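Only one chain is given next, in structure tokens, and it is the form predicted alone.
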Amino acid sequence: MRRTFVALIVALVAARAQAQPGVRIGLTYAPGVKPGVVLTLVGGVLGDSASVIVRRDLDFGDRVTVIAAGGTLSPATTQGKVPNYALLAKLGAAGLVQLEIANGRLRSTVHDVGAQRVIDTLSVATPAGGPTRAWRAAVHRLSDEVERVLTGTAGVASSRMAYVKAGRTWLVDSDGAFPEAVSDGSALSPAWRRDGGALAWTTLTSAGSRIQIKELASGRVQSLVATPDGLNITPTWTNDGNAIVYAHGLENGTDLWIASVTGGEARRVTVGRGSDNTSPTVSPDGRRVAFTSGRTGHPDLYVADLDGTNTDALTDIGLDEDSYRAGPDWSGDGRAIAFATRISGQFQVAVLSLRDRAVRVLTSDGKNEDPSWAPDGRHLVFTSTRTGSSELWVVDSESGRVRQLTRDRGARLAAWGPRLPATP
């Protein structure tokens, strides 16, 4: 497929900016093109496991493209210390990545090829014991620093996406990795505060459903205090996380409420007049919130202050039968909202441009739904069952490519959390 990419080049943080006047840092490449980059491998078992990661980072970003040259660092890529610009050139790299292990760091030295000169010296630190989930957590940050340093935008590959299956939270690296188990049953809709530390999630109770926050550090578990009985479902945290916007069910219909996750009573945000109001997205910016409603007799995208006032259709009122677009999430950087939509009897994602209302169809194959933003704002995690079974997959948007992220048999509802805190 036509991948489109316009190139940027990476500006100097302040402080190294007022250390060094005049010094551009970032790769230089021409605008339309994915820059090619070879990255040399580190022997021993911890340093081939690195260069795995790292090298399949950078792929899945879809903002460079990994050249594989093999072998290691070499005369065949450097003149001792000095990389071989002239054969990489050859190769077609606009950047070279050398890794190196040392002392409990994992280091990366980024050259521009054609400019012939190191454009930055990345590191972090690698916990002891090996390829464990928080030393391969360790490795994705310096993946996602390097993929800025290259393009200006820094990966996601230090990033954890929630999901259910068989009715339990589960987390999942964003490579696939370390499926774990973070609720016990009757888990629907997890959802991340935007700090990364908390999901809110329903649980089912006799009493109806509840919304429940675990913490995820100490693995504290509390239920929101406005949600004791009755419909509770589809949370989502306000940009503070001080509060949850839930759907309640009454008598009547279905409405969105908003409550402090600290106590208190829930204030009412829609009034859909029996119809069903439900899956709240609420934007970057805190002030608004996206929601499915079926007001019309069909689930449609509409828009709201989060006081409730001045409520808008966000898409064209469908009122065949097969009209259906439910289920959206506000990207990070607030330009449009995924969400499904119904197409020939057959669900598909979609995403549409806050700024001209044009929808794009991300997806054809099989049932496709319940996406989920990136922190990058270009990449989304969605259900399909394209192989057979309900799985997790992630699209990029700007090319269309498609991976498979879990092989679980009932993966589903997957909410893509932040990018994991730095450490020192």
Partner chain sequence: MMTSPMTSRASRLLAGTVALALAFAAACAKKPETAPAPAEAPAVAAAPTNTAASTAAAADSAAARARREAANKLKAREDSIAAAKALASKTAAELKTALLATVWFDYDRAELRDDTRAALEAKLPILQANSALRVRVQGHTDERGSDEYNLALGQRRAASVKRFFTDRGIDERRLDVVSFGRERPAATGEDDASRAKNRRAEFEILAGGEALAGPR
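None of the values given here were measured: they were computed from a predicted structure. Think of the rigid core as the biggest set of C-alphas that the two forms share within 1.5 Å after superposition. Residue numbers count along the first chain shown, from 1. What changes on going to the form predicted together with its partner chain:
- With the core held fixed, Ser223 shows a CA shift below 2 Å between these two forms.
- Relative to the superposed core, Thr238 shifts its CA atom by less than 2 Å between these two forms.
- Comparing the forms between these two forms, the C-alpha position of Ala207 differs by 2 angstroms or more, with the core used for superposition.
Now show the form predicted together with its partner chain, given that the preceding structure was the form predicted alone.
Coming up is the bare chain, nothing alongside it.
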């Protein structure tokens, strides 16, 4: 075991020396560079579980490279609690994260290896009773904070996704753990309130479709009754959480409407003159709405002010018979809109940069659609058929790295929720 480990160190040092001779390693985050991090832990079986989760969270974050983790590393890299910075630097580590689980808390001490000092210490309360959902959520929150200390940007491990499978809305942790059904019946298109405390979705019955809202804490479900008849689909929340923007259609096309969640009349946003306008997504500043519209023939992406004025096409209008762009989602930093675009008869996930209107296609394998941004404005969850059945996948929009989130057969229409607030 030890011999293997020594061999590994030698290999790592050699690789590092060859790749970057003379480069000083520091904890400065730059795009495309993933600083190496070593993870150590103290604290028995739960400590092992915590270490596995933190390591995976940092890995899924795509901002650092976890060079090594686990108990076997501890004696070599630290003497007592004092890290062997020189050895860590030779391993290629820019950071060291020491995890310790004791007295119902998980602590982490984050070191800058180059500067040979502690940057920050963090701790979260870990609920008793082992790796329950609440316990894992606490570890995920610590991971997100560790990532913030290491890179300047918090991770998204503590967030959850809503999605649809077999007609019901489900929630799942960002690492695919603890799927949980939160709706009955025939639900579609779940959308998070910005605070993560409520979801809206479409419920499809034999008589028509309605928008339903569920408060997650109380479990209370209410219907949006401003437009009781016809088609009521694709809800999204305004940033203050007071209103829903959605697509409503009777017999002359489908337009975007906005209605207060507390009742009152709905106001029409778009005037599509008989065309179909669906799938709104509100800009982070709350002033604009992007949506899918078939007003010029094929479905395409448009943007308008939330009062319906200043409508503009977001992309060149697709004149090709096969052209089809749909399902926009505005990133949390406001800089990009993810959507699905048809290429050679198959949907692929693409990102439109709002600065220069450049489009980058992120997928190519199978049918990939309905992207939804993570709170970091970097990762996207989407539906893919690349395994032969419909599953949720996550892609890092910077590196293109993908991972499979669900193994559910039929999961689709995912919405990535906000980071969960810490429980006291």
